[in-house]
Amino acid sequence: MSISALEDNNPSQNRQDDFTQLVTTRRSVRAFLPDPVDPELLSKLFTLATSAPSNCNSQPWLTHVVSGASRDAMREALMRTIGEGEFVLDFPYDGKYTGVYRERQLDVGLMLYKALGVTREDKAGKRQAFLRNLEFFDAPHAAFIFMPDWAGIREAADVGMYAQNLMLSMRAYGISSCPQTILGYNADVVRKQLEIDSSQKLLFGISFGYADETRPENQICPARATLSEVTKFYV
């Protein structure tokens, strides 16, 4: 057995601690600094993401990253369409959670509004909080995650693993991120901005860059379900 194989089978305590910290400190950031990520680091991060597993090694993810002028143009297009209620989704989503899932949705929403100083009656404040999504929370980059038009639920699961790989890779290199379903609410306008055809179907987007740690919306810490709530072991 090679030395590298032995290391893989017996990870050091440091590696375990580093991975634990990496996973548990990843969070959705909603305020970014304007500083762009170095292009070489961008290439490295998106290369690392492609090591994700997929059904029959199909690797059904198709990613488009906007920065600079292309980011600005995309932001303006999303504000004109999604921002005005013009929705064209490739994959239906009604957001109607029930039970504990609805409770979790409400909890994080209330935490965010409280951090932003938005009250229940503040319609203008709520709209501004909504539009911040379409501004990528001022992030210098946004990735739009597509899959081929023939792909279905199984492939969407593969794309989810790719996206998690991507966000953990970003976290390892000090880059913060925020996955956003809202960025997929008008697939037609996104395709138009990217100059691609309908053979690629849009799932969601990820805003990313360096976190602005001074902003109150980046201080919230949503609760996580306990292990017993989501996992059952059989012997």
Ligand SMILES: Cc1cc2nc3c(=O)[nH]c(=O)nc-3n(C[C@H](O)[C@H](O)[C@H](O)COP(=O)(O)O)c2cc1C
Given for the second form:
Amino acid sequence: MSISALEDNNPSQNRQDDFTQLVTTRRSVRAFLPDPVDPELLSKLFTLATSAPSNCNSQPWLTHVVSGASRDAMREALMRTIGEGEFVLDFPYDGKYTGVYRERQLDVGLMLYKALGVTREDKAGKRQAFLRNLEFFDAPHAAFIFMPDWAGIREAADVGMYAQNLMLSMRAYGISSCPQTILGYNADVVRKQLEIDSSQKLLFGISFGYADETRPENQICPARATLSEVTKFYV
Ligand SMILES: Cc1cc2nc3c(=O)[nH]c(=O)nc-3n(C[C@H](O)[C@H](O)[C@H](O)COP(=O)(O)O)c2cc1C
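The form predicted together with the ligand is what I want next, because the block you gave corresponds to the form predicted on its own; please supply it.
Below is the whole assembly, all chains and molecules, this chain first.
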């Protein structure tokens, strides 16, 4: 894993096309097949993720991956706590967006509810959609992404880069994922399940595995703002 940037700095058209395809077709997937990912491939993907940049090369990510019995026990514990409204967040999140950010939030919410056949008044349907998060959308694996307890917003940026590396690496190997803030809604219960102490703070989780391509919730494609709305070039 020590290819120097200069040794390999000659991007071909194929590589550009492959990367464009990879990055533009990654989607948050919310229905998975039960088939587990090969353990050797798991090691490879989580190693690829670590090539992310970080402030001072501090690499402030600490990841715990549950599969098999540990995944089943975690699902059950999350349903029993978060599912009943018991929240303990290491990092506050009120999800109250305004303006254009609120519009984007509503757009994706409506898109997802429509795909699931959940109407505006359907409280039970909305609750069910929330609970699906805690079931890892039936994914056979979930990664819980922590930071050391001293870490703050700068390190969260590092961890975001690590997580995107991870999800794109997965995509390159045909594995789908969904990053989930909801999986961090009860950090104490996650720590208890993993038998770790509060020196690790939970940022979010990622469910992953092979997508169930037949499911309607996997057909949605949330829009992006135009380039000029989010980027200004200066000369
Ligand atoms: C840090 C983070 C947390 C997220 N949390 C959730 C979540 O708890 N549940 C969920 O269904 N989607 C969650 N998402 C997925 C977003 O809804 C999704 O990325 C966004 O709508 C854009 O869609 P796309 O990922 O398919 O391109 C999260 C995404 C990120 C980056």
